[in-house]
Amino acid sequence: MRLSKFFLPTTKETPADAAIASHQLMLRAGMIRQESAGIYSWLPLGFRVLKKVEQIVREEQDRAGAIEMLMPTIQPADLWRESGRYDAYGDEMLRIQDRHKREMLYGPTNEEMITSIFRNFCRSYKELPKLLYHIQWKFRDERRPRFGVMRGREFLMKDAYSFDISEAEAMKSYNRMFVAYLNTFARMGLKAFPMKAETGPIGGDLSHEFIILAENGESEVFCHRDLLDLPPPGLDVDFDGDLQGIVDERTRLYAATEDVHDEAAFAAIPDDKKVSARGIEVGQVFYFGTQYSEPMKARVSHPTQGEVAVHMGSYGIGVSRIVGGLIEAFNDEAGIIWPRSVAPFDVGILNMRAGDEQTDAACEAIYNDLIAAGLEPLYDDTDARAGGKFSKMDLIGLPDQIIVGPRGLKDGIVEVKDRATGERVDLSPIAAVAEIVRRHGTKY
C-alpha cells in the first residue's frame, strides 16, 4: 500500500478526553473515530489490526475443533424469557421493538440463541460433543463507557459454546478452550494468565478470566509469581489428547481476580512469590452445566438415562478489546510497537527524497520485492519532511522500517530499523528485503 493512496488521518495532539495510552494512541494513529459514547468507527489502519487479531482467534478455534457459524446481532426477547434472563440481565441490555411491536434486543451474548439452535437439530448423545462459535458484534449499554475500545458499548467478540452429555465430558471441552486461549494470546505476543473469576450474568460456578498485566488495568488481580513464567503449550499441542495436565499446571498456582480473591490463600504464598497487580481481561471461559439447557429443554437421548439436559459452557474473547490491550502492552513515548503477528503492515518504507529518480527507483524495487515475498509493506511515497515521516512511522508502530535516501544509495545501502529495539543496520537493498523476510518468517 502506498501512503499517498491510503487513508491515515494521524494527529500530533493527544485527545483531552482519552485517559489511557491505548485510547490516546488509537485516536492519534488514525485507527478509530468516536461516533458516540463507547461506539467507534474502525478506520483502515485499525481495521487491519482488528482483522489480524480476528484471524488468529479463528485459526486457534478451528485448530481446537470448534466449528464456525454466524448468529444475528438482533435477538427475540422470548428466547431470553425462556432462560429467565430477560429481566434479570439489567440495563446493559438494549431492548427494542420492531415495527410490529415485537420485543427484540441487541445481543450482549448468545447463550439463549445457540441453545435454541442446538435443541432444534441435535437429539442424540451420538451427536455430542459439539463446539460451535462465531465472531460477531455485540452491544452492552455500559453505564460509563471509557478507555476507548477497552470498555466500549459496541464491540467485536468471539463467543464459543460447548454441548456435552455430562459434566465430566463438559470439562474436556472447557480444557480444550482453556488451552486454545493460551496459544491464541501467545501468538499475538501477549502473556495472558488464567485466573479464577466471577461468573457474573453468564452464570455457573466455574470461570477463568485470561488477564494481561498492565498498569492501566481495570481490575486488581492476585497470583503466584511462578504462574508468570509458564510458557504457552505451543502449536504442536494435541487437542485430541489429555489436556488436563496443561490446565492443572496453570490452575494449581493461586491466581484470582479481585471479585473472588481469597485473602487467606494469598497470605499462604511466600512473600517473594506474591504478585498483586492491575490487569486487563482479554478472554473468559465458563462452565455452567444445565443452567440454560434445563429451562430451554435442550435435551438429547442418553444410552441408559432416557432424555437428559446437555451440559454447556461458553467461551469469549474480546477481539476489539484485544487491540487496545496490545497497545497497552506494547508502546513507548513515540507511539505503538506492534508485534509482527498483528501489525497492520509488516514493514514501512520511507522515501527520504520523493521525486529523486534514484531514490524513487530503489523504493519501488524494494516495495515490489517485499510484495513478491508475500509481505505487506506500507510505502511512504509522500513529499512530507523527513521528521514528519519518522514520527508518523513510529506512531503507527510497524515492526520494521526501511529508510531509503540518496546519501546511503551512493554507497549502495539503505537503513533497516527495528521499531521495538530501535536497532539500525545498514544493508544493500537486496539484503534489506532478505532481512525483513527473515524477521517475518515466523510470527509465533
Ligand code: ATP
Given for the second form:
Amino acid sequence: MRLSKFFLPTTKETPADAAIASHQLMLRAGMIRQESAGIYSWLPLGFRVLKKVEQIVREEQDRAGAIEMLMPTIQPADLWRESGRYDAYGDEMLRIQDRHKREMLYGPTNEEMITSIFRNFCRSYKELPKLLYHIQWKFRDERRPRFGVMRGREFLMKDAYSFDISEAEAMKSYNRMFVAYLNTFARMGLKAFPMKAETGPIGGDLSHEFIILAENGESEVFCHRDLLDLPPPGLDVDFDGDLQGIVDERTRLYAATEDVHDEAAFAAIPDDKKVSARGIEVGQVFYFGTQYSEPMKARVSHPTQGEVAVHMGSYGIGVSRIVGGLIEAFNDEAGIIWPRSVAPFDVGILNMRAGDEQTDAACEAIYNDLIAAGLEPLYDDTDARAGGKFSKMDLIGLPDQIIVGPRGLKDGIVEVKDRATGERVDLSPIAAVAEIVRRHGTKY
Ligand code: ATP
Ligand code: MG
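Can you return the structure of this protein in the form predicted together with ligand ATP rather than the form predicted on its own?
Following is the full complex, with the preceding chain placed first.
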C-alpha cells in the first residue's frame, strides 16, 4: 500500500477524553473514530488489525475442531423468553421493535439462538459432540462504556458453543477451548492467564476468564507467580488426545478473579509467589450443563437413558477488545509497537526524498520485492518532512522500517530499523528485503 493512496487520518494531539494509552493511540493513529458512546467506526488501519486478530482466533478455533457459522445480530425476543433471560438481562439489552410491532433485540450473546438451532436439527446422541462458533458483532448497553474499544457497546466477539451427551464429555470440549485459547493469545504475542471466574448472566458451574495483566485493566486478579512462567501448549498439540494434563497444569496453581477470590487459599501461597495485579479480560469459557437445554428442550436420544438434555458450554473471545489490549501491552512514548502476527502492515518504507529519481527507484524496487516475498509493506511515498515521516511511522507501530535516502544510497545502503528495540542496521537494499523476510519468518 502506498501511503499517498491510503486513508490514514493521524493526529498529533492527545484526545482529552481518552483516559488510557491504547484509546489515545488508537485515535491518534487513525485506527478508529467514535460515532456515539461506545460505538466506533474501524478506519482502514484499525480494520486491518481487527482482521488479523480475527483470523488468528478463527485458525485456532478451526484447529481445535470448532466449526464456523454465522448467526444474525438481531434476534427475536421470544427466544429469550424461553430461557427466562429476556427479563433477567436488564438494561444492558438493546430492545427493538420491528414494523409489525414484534419485539426484537440486538444480541448480546447467542446461547438461546444456538440452542434453538441445535434442537431443530440434532435429535440423536450420534450427532454429538458438536462445537460451533461464529465471529459476530454484539451489543451490550454498558452502563459505562470507556477505554475505547475495550469496553464498547457494540463489539466483535468470537463465541463458540459446545454440545455433549454428559458432563464428562462436556469437560473434553471445555478443555479443547481452554487449550485453543492459550495458543490463540500466544500467537498474538499476548500472555493470557486462565483464572477461575464467576459465571455472571451466562450462568453455570465452571468458568475461567483469560486475563492479560495490564496496569489499566478493569479486573482485579490474584494468582501464583509460577502460572506466569508456563509456556503455551504449542500448535502441535493433539486436540483429539487427552488435554486434561495441559489444563491441570494451569488450574492446580491458584488463580482467581476478584469475584471468586479465596483469601485463605491465597494466604497459603508463599509470599514471594503471590501476585495481586490488574488485568484485562480477553476471553472467558463456561460450562453450564443443561441450563439452556433443559428449559429450551434441546434433547437427544441417549443409548441407554432415553431422551436427555444436552450438556453445553460457551466460549467467548473479545476480538475487538484485544486490539486495545494489544496496544496496552505494546507501546512506548512514540506510539504503538505491533507484534508481527497482528501488525496492520508488516513493514514501513520511508522515502526520505520523494521526487528524487534514484531514491524513488530504490523504494519502488524494495516495495515490489517485499510484495513478491508475500509481505505487506506500507510505503510512505509522500513529500512530507523527514521528522513527520519518522514520527508517523513510529506512531502506527509497524514492526520494521526501511529508511531510504539519497545519502545512504550513494554508498549502496538503506537503514533497517526494528520498532520494538530501536536497533538500526545499514544494509544493501537487497539485503534489507532479505532481513525483513527473515524476521517475518519467525512471526509467532
Ligand atoms: P466484562 O466482565 O468485561 O463486562 P463479560 O464477562 O460480560 O465482560 P463475556 O460475556 O464473557 O463478557 O464475553 C466474552 C468476551 O467479550 C469477554 O471476555 C470480553 O473480552 C469481550 N467483551 C465483553 N464485553 C465487552 C465490551 N463491552 N466491549 C468489548 N469487549 C467485550
Ligand atoms: Mg466474561
